[in-house]
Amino acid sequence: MKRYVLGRIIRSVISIMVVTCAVIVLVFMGVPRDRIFRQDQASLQKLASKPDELTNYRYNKWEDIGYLDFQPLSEMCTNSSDDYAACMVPGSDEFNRVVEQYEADGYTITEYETSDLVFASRDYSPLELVWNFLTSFIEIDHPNVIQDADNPDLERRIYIGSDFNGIPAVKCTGCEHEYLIYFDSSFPFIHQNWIQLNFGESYPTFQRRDTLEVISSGQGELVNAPTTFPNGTTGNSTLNLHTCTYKPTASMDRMDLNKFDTNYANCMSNYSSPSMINLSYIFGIAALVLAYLIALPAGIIMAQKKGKWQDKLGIIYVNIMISVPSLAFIFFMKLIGNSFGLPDKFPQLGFQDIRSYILPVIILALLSTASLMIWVRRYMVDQSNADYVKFARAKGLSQSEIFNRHILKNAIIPIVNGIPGQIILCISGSVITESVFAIPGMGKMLPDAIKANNNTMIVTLTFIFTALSIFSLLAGDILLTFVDPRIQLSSKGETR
């Protein structure tokens, strides 16, 4: 089984990377790059009267996102000329030599609109797009990451120490992060900054923020709480000291020096409300539990009372839930909820009020019950015609004993197989429900990113959703072996 699981993991990782790389090529090569500026009109309007600065802004953004390599004349001369002053003079021999060299290397030389200066640009090929992503995808923090000329005596080591709460932690000096591994009361309780996935910065929405930071950082109001700073001083602060990264010595100000005894002073803040991922997970898990609490007993009763009024009533419910469009059902339930005083928009009462969660959770749960009920009924009806059931009846076992001790045990196996996937995929949220109730979760992140042409966010979410889907299948297969020991996962990848 170990060999099987290892093989599945390797194949899963390859599949995830293939899907992600395919999306990268489609997004960067198939969509006109000017569309990324549709939601950044304010910046473009500010530079409208300065065409050269506008050109630089556009090409710098394209380079940051990963479309191309952009080099203004100053960079061209720095990289390719020993006579910088002569190279910076348009028309000079050195200038012409550098331009010809860049053209020979496949760059396009473009002259600015209001000056004689030029710049070089070269679009990345599909293979280069994929290679650039793969080579920068995984970042490992280590003691030689920080290079600060103003701090030449920076100590460089990884060691086991204590955090500001006195809890053991793996710490580092010379790394980007001060805490490589730490513990706190937030799920999953053990956190690490040692290995990071780099998808790039979000643009045009959530500018200057890493895409993973956007979906994993808290939301709502800042939390101001009593804090003991590294230099021993205390006071109220919103800083999350576990997230502190190195701040260059030249950037350290008086406020930093009053709180920190090292350069690890660039910290994120604590927020009152969960992140997008956590919020979608809260809704998803609550709805999943409620759906199973409703669907499993209902499906069992339908199977036990096959052909009777209980079964017919259940089939009517299933047919209604399947035939009614999800959006219509959501608005119908929303209307009913409003009559009981429940909010029709999540932000009305906010994260802290339990009433904000009731209606969306009920809707998400009910939308899942129909398929669960019909599958439970189908599996149990199929099992009731098996030979072992006939043998149990011949032995004189009652109908309830046969259903509870034999049929249910076997019929529940395929249902169990899907549980890990449903739990894991709760993180992806529900697009329609979160949109209708204006819930700031993961559900509408991908449609919003596509609409805004936020390429890095599209790639990030594609990777996350693909990874969750693929590994949930593996988790389901592994869970089957615990539920039914007769099922074995062979080294050849077969389920027996």
The other form holds:
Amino acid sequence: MKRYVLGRIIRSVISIMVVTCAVIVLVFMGVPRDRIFRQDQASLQKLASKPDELTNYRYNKWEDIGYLDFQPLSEMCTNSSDDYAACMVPGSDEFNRVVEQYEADGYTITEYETSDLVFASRDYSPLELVWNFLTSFIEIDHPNVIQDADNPDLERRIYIGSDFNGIPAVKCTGCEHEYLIYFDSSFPFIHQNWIQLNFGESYPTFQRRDTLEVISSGQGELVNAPTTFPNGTTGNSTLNLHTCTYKPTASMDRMDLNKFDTNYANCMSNYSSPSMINLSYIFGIAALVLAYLIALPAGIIMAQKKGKWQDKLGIIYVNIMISVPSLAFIFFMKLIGNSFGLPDKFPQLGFQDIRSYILPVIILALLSTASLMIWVRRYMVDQSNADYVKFARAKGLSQSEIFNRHILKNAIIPIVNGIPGQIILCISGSVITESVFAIPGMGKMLPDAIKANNNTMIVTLTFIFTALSIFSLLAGDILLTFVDPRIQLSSKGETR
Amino acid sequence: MEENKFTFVKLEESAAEHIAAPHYSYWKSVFRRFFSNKVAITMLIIALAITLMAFIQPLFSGYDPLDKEFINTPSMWYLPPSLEYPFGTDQKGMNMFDAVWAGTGMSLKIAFIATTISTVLGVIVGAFWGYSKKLDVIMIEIYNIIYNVPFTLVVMILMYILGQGQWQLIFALSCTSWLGTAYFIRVQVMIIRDREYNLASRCLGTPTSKVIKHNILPYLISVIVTSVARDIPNFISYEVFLSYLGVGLTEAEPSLGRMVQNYVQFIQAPNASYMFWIPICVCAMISISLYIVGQTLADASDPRTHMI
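Complement to the form predicted alone: the form predicted in complex with its partner chain:
Time for the whole complex; same chain goes first.
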């Protein structure tokens, strides 16, 4: 069993990486690279009168996103020439030698439009794209990460201390992050900064922020709260001290010195609304629970009253749900909800108001009830012909006792297996529900990123959605063995 | 007993070979079964009417979504449904009747072509996949990798890479869904492949092609019809869904999804909400009718239901 699960996890990880790498290659090779600037016309217009700076800006962005390796002349000369001054003069021998060397390495040498300087650029091949992604993908924080010349006496160790609230936490000095593992009151209550995934910077929307940070940090307005700073002073602040990272001594200002006694002063802020990822989780989990609360009893009743009006009504409902396009269904439900005074869009009442959640959760849940109901009914009907049911009936048990005590226990097995699989449905459902209700979650982010040509964000979301669905399938299989001990995932000895 | 009460009957060799079974024709039984369902007939008529309307009406109207003839003529804006404009006009004075049928035609075209491609490809690959154990080892790994990824995600990313447009959408839909069909067929082929009558056939020296054609394919018809019946409404739904999100068809192509996206702003307007509800209703009608026709046809094409 352990071996099987380990094997499955390894295969799942490989699966996720294959899909992510394939998407990276397709997105970077298949989408014309000029498209990324479509949403960034403001920056381009500012530079329109200076064609050379515009060229630099464009190539720098492409390099940041990971399309190519861009080296302006100054960089070329620093890297491959001993005589910097001579190299920087176009037409000189040293200049020609460097240019030839770069051309031999596969770089394209291009001249600027107005000046006679040149720059070198080289597009990454698909293999290099994947390699660059994989090598920078996982960042593990350790006490030797920080190299600050101004702070030579920096202590370097990991220790268990307490945070500003007095709760134990794994802390570190010398790492990028001050807190490696900490607890707080927000979901999922235990947090870590030890291992960070790096997907690159978001562009052209949410510029100069990492994609993962965009979807995992809070949204909305800043929240002021009384805070005790590390050096003992107290005051109202928006800073979330758990997220502090190292700030080089050279850039520490007086404000920082007033609050912090160490260099960990680069903190993120607290926001009033949950992050995109948390908002999507809230909706997903609430909808999943509601879907089961509706579909399980409905399916059981349909199986109990097979062929009667309850069954027929249920089948009509299932057929309608499968055949009506989800968009039509969502708008229809929205109309009904609006007549009860529920908000039309999520931001109207904001995240604090419970009414903002009701309609999207109901719609998301109902979207996945149809398939659940029909499967519950199918399994229960199949089980009701089994020998043990006939025996129970012969013993004189009542119909409801047979259904609730005997059949349900056996029919629930495949349904338990499907619980995590429903998460996949929730993902697809969330894309459209979040778009219709303008909920700022991950589901809405995907079409938004596609429309904005935000390549790195698309790769990030692909990774998250793929990982969620693959691991939920694995979790479903493991859950199966807990519910029914007869089922073994690994076959002993013989192979099929 | 008198001898002249009997006459001699000539012995007929062929009559002894004749098996006294009622005449059975597969397709006749399918249609008899299908047409015994009144709901299915009604839905078939609705589906046919919508399909014919969607493919013929645009030929006469010559509808072009980019045509802005009446954009500066306020008297043409927001006309409620009437005899001249059965579905009214929108905020730019466009005839909604033309727009809805052109959009429906586009949705149907995409759904039909994508279903054809994915079914043909899926059945061919699935049949080989189910029959060959060597191919199974490779294909099942590919399937495991791809199938775990949410379908919506794959289609949206493909649309991003390929760009918007009807042929790109058809490509994205069919190249992601054929694998599902192939897997479906593979399981069915595997179930039937090792049945006793197939073993017997093989023992008697029947060539593989004949086994597939006579023993396996007839069994698959109802399975294939079921998958087609599921795919067509699904694809219509996807076109509407993706165009609504703005990653499906371009502005220049008529589409129900884009209409929904454009007119969703009028959902609260008391006199203009018809603009939003008409495309939604047409879209729901076409996919419900096609789904029910398909399901009934799938039931009817299963030979096990033909017993009288």
